[in-house]
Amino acid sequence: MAGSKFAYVKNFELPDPLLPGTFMVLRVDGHAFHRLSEEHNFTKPNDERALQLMDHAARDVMNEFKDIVLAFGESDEFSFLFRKSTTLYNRRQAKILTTVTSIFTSSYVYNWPKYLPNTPLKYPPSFDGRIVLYPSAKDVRNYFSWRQADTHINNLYNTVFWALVLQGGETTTQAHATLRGTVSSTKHEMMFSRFGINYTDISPRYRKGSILVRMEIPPEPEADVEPASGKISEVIESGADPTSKPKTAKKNVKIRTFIELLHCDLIGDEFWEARPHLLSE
């Protein structure tokens, strides 16, 4: 396209490359989702349908960007881990951030009727996003451990809080006052003694969050097929030494992957040791 006298304005666009050789984590977070859950009568303390919708949107993002190897979601947020070697959009921060956030948001809105068919959207939900770079695999593990620990802390509080409101007859203000200053053991005892709730019996989806992992499908072994004559003919290039071994053409094997949904512990070593490719260089 030919330039014009106005093209100089492009010089004001500054480059925003992300530091190479670092792990990239992009987190999308619901904007004002407290209001959204109230306006659309989400089940308290957890709405299975809404969480499944979040998982769907995250899966759509991972299907679009193959360099995302891991995603973790809780409540109204999802964190995506890119391969350390990713060169997506030349690692341009604004391009990556806006595209991922917009795909997640559009998927969430588009698939809303599938998960909440009897709850029409009253207004468009929105998400914000941020990218954080981490220098080491240890930092990445600690980041996801932080998010899963946050999931447990929030869910424990919300579970006993809504038990006090919905079963105990307290107002939200009274429930907050009842729980002020309590430790985890006190919350567990309160749930069990007053409401018969054993926290360990609650779905791991709520206690552990959602983990989406990109797993590789091992390639199928190629069958050895011999010609009908039983002889193998070799094509020798012109000018080649007939006594030398023929060159074997290398095939570019395209690795296929699938996305697995888990609700398990990722703070311990077992999860990461079973999936070393997630943090490979």
Given for the second form:
Protein chains: 4
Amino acid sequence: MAGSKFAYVKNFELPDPLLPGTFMVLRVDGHAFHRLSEEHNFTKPNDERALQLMDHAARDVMNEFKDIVLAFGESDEFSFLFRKSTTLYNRRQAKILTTVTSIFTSSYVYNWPKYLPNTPLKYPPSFDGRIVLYPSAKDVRNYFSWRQADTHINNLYNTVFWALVLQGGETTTQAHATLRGTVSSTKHEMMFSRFGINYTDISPRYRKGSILVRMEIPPEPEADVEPASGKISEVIESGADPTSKPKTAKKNVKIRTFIELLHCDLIGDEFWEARPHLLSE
Amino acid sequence: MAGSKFAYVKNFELPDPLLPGTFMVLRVDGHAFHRLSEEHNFTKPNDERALQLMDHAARDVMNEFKDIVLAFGESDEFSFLFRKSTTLYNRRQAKILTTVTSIFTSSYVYNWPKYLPNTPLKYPPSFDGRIVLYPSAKDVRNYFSWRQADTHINNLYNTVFWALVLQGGETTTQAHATLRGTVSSTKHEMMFSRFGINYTDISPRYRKGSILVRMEIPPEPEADVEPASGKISEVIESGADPTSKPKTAKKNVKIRTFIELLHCDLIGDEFWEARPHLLSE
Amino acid sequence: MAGSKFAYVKNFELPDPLLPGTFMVLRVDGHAFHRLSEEHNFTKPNDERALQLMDHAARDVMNEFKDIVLAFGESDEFSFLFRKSTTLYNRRQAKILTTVTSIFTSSYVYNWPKYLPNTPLKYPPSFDGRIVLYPSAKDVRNYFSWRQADTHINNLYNTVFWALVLQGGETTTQAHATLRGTVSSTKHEMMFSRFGINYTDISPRYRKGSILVRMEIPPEPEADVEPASGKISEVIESGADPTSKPKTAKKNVKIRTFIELLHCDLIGDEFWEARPHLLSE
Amino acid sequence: MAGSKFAYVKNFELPDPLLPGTFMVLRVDGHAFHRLSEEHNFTKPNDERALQLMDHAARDVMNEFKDIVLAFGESDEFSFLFRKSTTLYNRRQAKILTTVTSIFTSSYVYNWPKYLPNTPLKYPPSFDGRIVLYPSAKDVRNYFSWRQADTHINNLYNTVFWALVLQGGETTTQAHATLRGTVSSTKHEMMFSRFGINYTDISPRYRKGSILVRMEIPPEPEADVEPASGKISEVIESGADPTSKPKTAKKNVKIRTFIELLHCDLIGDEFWEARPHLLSE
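Provide the structure of the form predicted in complex with another copy of the chain, given the form predicted on its own shown above.
Then the entire complex follows, led off by the chain already shown.
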């Protein structure tokens, strides 16, 4: 066959499997989103439409990959947690990483007009992505706590900062100077005394970020389970060891799932204790 | 600082530098494009608008990354060649891979309406990506030869196949059966005798694929070099060793470049001999 | 400095850290030990002297690296388990892997005359090595169970096989034929009825392999803890997170340890429940 | 089969192939050889017996692996260059790395009494090892130049240093102080004027290190090629592409080789131009 003498170049493709039995966390981050938010006049300190668009893109990723059980988003980033036992694409790193990043990007651009109908996109925005492996459930919890703590720190800062600028009449340089070295309580005090903002009244979306969690619908006694809204997904669960391929698993059970959007605390135990399936196999 | 007790989770991010002194080839591939082409009624065997859209996305990638010197596209895939000495993102694999895949995807969705104005995109399309390292110029040439030979094989097959279906009235099953086991010359003969198609008359875009090549504009004697069309890019060239960071290079020369679109043969020597800079440092 | 223009070649050395928070198992395997055992007339089916030499080499490795808490050996192989939180050589793979393999090899050759004083070594024997990461304690237990089950299977086969050859007068070809397809109970029956061997009377070393376990000596109330035999080691324990370097840990406690040799079952729970420190941090 | 329920743990072993088409350089380094040389009273500044022992161990490695075409040693280290097209162990990194390091170690311990017959080895010495990939012949040359430049720098320093100590009566602290900041010419001058040492009279082994090079014996017209000394090896050469397995190569030619020990310059062109096979496929 023509071309066969060149086909040896395929031998330079090296395998890149991710270690079995570990949790994959894949995070996408906006590329140069500072500029994107400037050029499209995002509302400060938070633009709800832009955040809802991020949630939409994340939901599209989760609809495509049933082995993603949890996602957390803030600002221009989203982190996805895969089931520990996932065998998606045989755990090939580049394949998983690029496909998720691409779907997220595509959905973001595709759905932009739904969320910012009066703000035409001026150029194509993009994201980078990375996968980090976590061996234990504790490390996974700490990862998500790290991101939510980051959300809190950034949002607290940004809320006072933009109050100083938009309501207090400071320049951005002055506002940064005003806030330099202030601790959390000082910022709360400043918001309340100068601008009448009670931080806890601020939308939980801004304070806690967005949590998308895949919930399982308890299997019903056979009959009349109807697909309902089309938003219900099916996940194949197997009882097999974490490294086996789905093919070899004997008893698969179809579990119907849906995706819930939350803006709650996930640093404490409550969130995880109420959803033990997230960190099980 | 709040959150600092969780920050140790960053230690699980492992370095992933690509071997210096090697050519990176990054290929993006359409994810489920068979379905995409069906749902949006792409013309068979080739849809020129869709191919032009691919070229546009590839050009956007090359405009973003000046160290990409060559790209080759066919069907739903595009391959990008980086200069051997590139230090883009310190050669971090995931960063390069995801950023390029994301920009390509974003541009594809963003520019869709320009090329298929009467065909609204029904859902967000996506791509996967991979990076393969080639140590030698010879292997790089063979890689691109492999892809162009593949273009030829596929296009020849698809051209006869769709002639049999669209003009010859065969079902797709019949057409596959008709072609089973036929060699190249038989297909040429069949096209000509039954459908009056002279294969060499077919658009070189379909027969040879799309080649985007970064060309250098010879530096002019100082003055009045004008930016002209805005399509001219600048690349920093350094004479340093292949592993050094740009910072340490002493004599940088700004080289102005533009991107040329070709549909010519790249398997023979001529293409490469005329553009020796593609495979130099 | 002379040579500095060549030093850039160091940039081709890529980092190879092992994922934090996982158990490392490092296994060394004899290279062509079939020939070695032939050339040096090892006793069949087991040569106690050669096995003791393996144990000695493994013990030397454990004396060098306090973060190895357990080792299991059979035939010409030995597996070493590192504490999950080890930061030995910053978890650099090649460094750990080659140093352990080299020390094991060196000790084996160095101590050969102690165990086989009348059998001069005819040529230098060697070993290969590999590191496998296990994310969970359960997988680590199953790894060691896998090796001990292998010990049992091989020893049972070899014991009957060599009884057939050495006592039964069969050729090795005949003996393999006699055993083909036999199950475990048949082999036990054959040993007992034809050769009077009660398998459970065979030395536990041959049936169970060699287990080297690092045991901690409870810290005594300050004073007069004497080094005793010189076989007691000290390990620095820290309570820090699994990815921190020892330097940053604040409260280090020196724990004195010694290495115990066992030939017992490690597939059941008892072994592990009695030594919970093996699978803790 | 007993044990099969544990065998899934093998799935945690990940592939580690080295990029095809690149030169592998494997370097072994003595582990704590400062102490080894102290404890065994190595002659200062160079111990010829210990260096010959290193050469012997390197030669044993090259006799085992015919795809090693060159080795360079100095002090307690040795670097091995594999043919670019080697498919040894399918280019699996850990397998190649540990086997070579182990054979080197084993030979060093095994042959110690031949070179230092009156100095019993007090404990087992060890080495670590690493593999670095070089994509181009130029980088390979620069790697070896880097090591030989290092040999020169170290030997020049050590020669004056020990002359100051052993002949000049300085303490080691004084000698270091005397040499601080001196350039090469000053050291030459100091050696000659104070101790009558003409540096160029010093053994080339110390000044240039040890080069072991595999030389090919031109194939003779069939008949009477006699094996001679047993030191002649045979290498299978194939004309196939660099990624093919030996099995698939059609025309193999047995090439007889021997290993030559040199202490000459390899920084200049002469060495390489006289031995073009070292850097060919």
